[in-house]
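The chain below stands alone and is given in structure tokens; this is the form predicted on its own.
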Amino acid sequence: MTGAEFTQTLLNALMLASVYVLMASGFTLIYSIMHIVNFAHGEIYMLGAFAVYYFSMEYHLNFFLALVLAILVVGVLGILLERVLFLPMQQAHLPQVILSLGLAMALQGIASVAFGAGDRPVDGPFDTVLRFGGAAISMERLIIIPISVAIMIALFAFVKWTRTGQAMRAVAQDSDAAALQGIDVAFISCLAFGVGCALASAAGALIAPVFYVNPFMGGSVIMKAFIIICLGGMGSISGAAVGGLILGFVDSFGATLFGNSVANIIGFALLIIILLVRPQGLFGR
């Protein structure tokens, strides 16, 4: 691998890792509070991509404004889904998982009918190509990295220093004890689901200018998110961040050196090795 190829692969790895971290952080936030594996998370990611497509391409809004609106709209949709579908099954975790599987299929089918099954392009905010050490990367790819970092810093600050974030941490540790301290567990669950969906929407909206938007784009990403939270530790946002970085580098360098199929095999093999050595994941308890 030449120096230019290494730089190109490194930048692509950081871009992929940024999207993976956002996706997995939302996934693990929902799991840590509600204790369900939300298999509809990939379709929420897809809805974020379609939201930014319509706001920017159909209504001709500035891309960054479209990004903010996509995050807000899909986050509110997540709150509504939790209130209408998941709240009535709050104590029944297995039915909630089955419900999330049905919701994933329903959202994919609705999107196919409403938007069509074809690919749709999204114009990025920039058409500049930057060069680093002989490597070239489009600005629309590069901009994903600082935006994702900013969102994750905001998430960590919210969870660590705000009263609502501390309530989320308390519910994640022991929901019964948190309820005895006066924390509204139902409200925290609703908020966590909305924030988790907003993070998935941000990931889908940011990647939309890089790849085409279609109703089936969430299928592979949800598997990546599942690998990441198993690597980092179920319920750990820090673990999701580290796991996302690891898988982003594995996918990018593996695809460059060996091809996409082998890169996927390496990702699963790494997961198996880590779980054999540390079954709770890198940051799990």
Given for the second form:
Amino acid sequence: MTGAEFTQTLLNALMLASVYVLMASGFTLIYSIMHIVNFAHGEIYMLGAFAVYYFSMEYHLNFFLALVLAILVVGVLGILLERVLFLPMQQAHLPQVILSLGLAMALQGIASVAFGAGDRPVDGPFDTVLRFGGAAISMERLIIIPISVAIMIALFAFVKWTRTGQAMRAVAQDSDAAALQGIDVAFISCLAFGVGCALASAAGALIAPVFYVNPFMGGSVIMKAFIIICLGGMGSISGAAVGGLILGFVDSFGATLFGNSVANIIGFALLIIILLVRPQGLFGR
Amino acid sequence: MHLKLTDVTVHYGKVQAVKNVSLEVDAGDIVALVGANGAGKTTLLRTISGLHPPTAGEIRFMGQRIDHLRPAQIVRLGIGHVPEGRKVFPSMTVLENLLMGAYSRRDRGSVREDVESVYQHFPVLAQRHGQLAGTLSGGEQQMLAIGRALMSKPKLMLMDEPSLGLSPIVVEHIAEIIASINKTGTAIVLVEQNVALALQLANRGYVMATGEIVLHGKSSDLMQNEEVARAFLGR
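Previous: the form predicted on its own; requested now: the form predicted in complex with the partner chain:
Whole complex next, starting from this chain.
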């Protein structure tokens, strides 16, 4: 690997990791509060990508404005989905997981009918290409990194320092005890689902200019999110951040050195090894 | 009248965990609720707090019906709950746990003072204020759970097995704390397997068996009762 190839792969790894971290932290947040694996998370990511497509390409809004709108709209959609579909199930976890599977299929189907099954391109905010030594990376890829970092910092600050964020941590650690302190657990579940969906939407919206947008784009990324939260520890946002970084590097360097299929194998092999050595994941309790 | 339960029945699925229980707690009371494992004591406390709604009967607190309210609303009315197994938030610090206890309060300004007064009750919590609750000893966690419930400024405190798994010295300390909380005007419902301790602290007591109240009265009378003595006090 030459220096230029290395730089190129490194930047790609960081970009990929950024999207993985956003995706997985929403996935793990929902798990930590509701104790369910939300199989529809990939489709929420897809909706985020479509939202940015419609706002920026059809309504010709500035990309960044479209990004913010995509996050808000899909976040609110998440809140509605929780209220209407998940809440009535009264924390019956298995039916909720099955529901999320059904929701994934339904959203994919609805998206195919409503948006069409073909690939849609999204123009990024910049069309400049930066060159470092021999490496070339487009600004639209590079910009994903600082935006994701900013979103993650905001998420950590929210969870650590705001009253509602602290209530979320309390519910994640012991929902009965949280209720006994006066925390409205149903409201927190709803909010966590909304925030989780907003994060997935951010991931989908940010990646939209890099790849094409289509109704089936969520299928592969949900597996990535699953690997990441098992690696990092189910329910831990720090775990999702570290797991996302690891998988981003594995995928990017693996693909450059050995090709895509081998990179996928390495990701799963790493998961198996970590689960053998530390079944609760890197940051799991 | 502080708390009044009338013919309360609670189910877990199809199993009837509590049957037609009627119980009263007056202002300033310490009421002991004793009985063997699985008698329904914990379920009854969870029902009062709104964690597990009753299937029949009525619960009133200070005249208001509370059996259809959510836990968050019940805390705001002034019922604190020290749950079975302490249930502190393990990945939060001691201080964060105490502040969570004040979550329902509107008078945020005086919360800091109340943290200080909890620290006066439990100096060991002050020493460990920055430590994660999950790393405390059992006795310290129990103190934290009690301190956290105090932070909501309850008029009535439900305490579920506060002595469980603690050394005799710590149990004695906890007993002193319970008595001193009561002296400040807070009524207490004390669920205990340590029946001697519970009846010593309480002025009245109820004995539960298989979901029903089988006996109740002044604790001094219950202590003299032959059945109670044989079943629980080892005499």
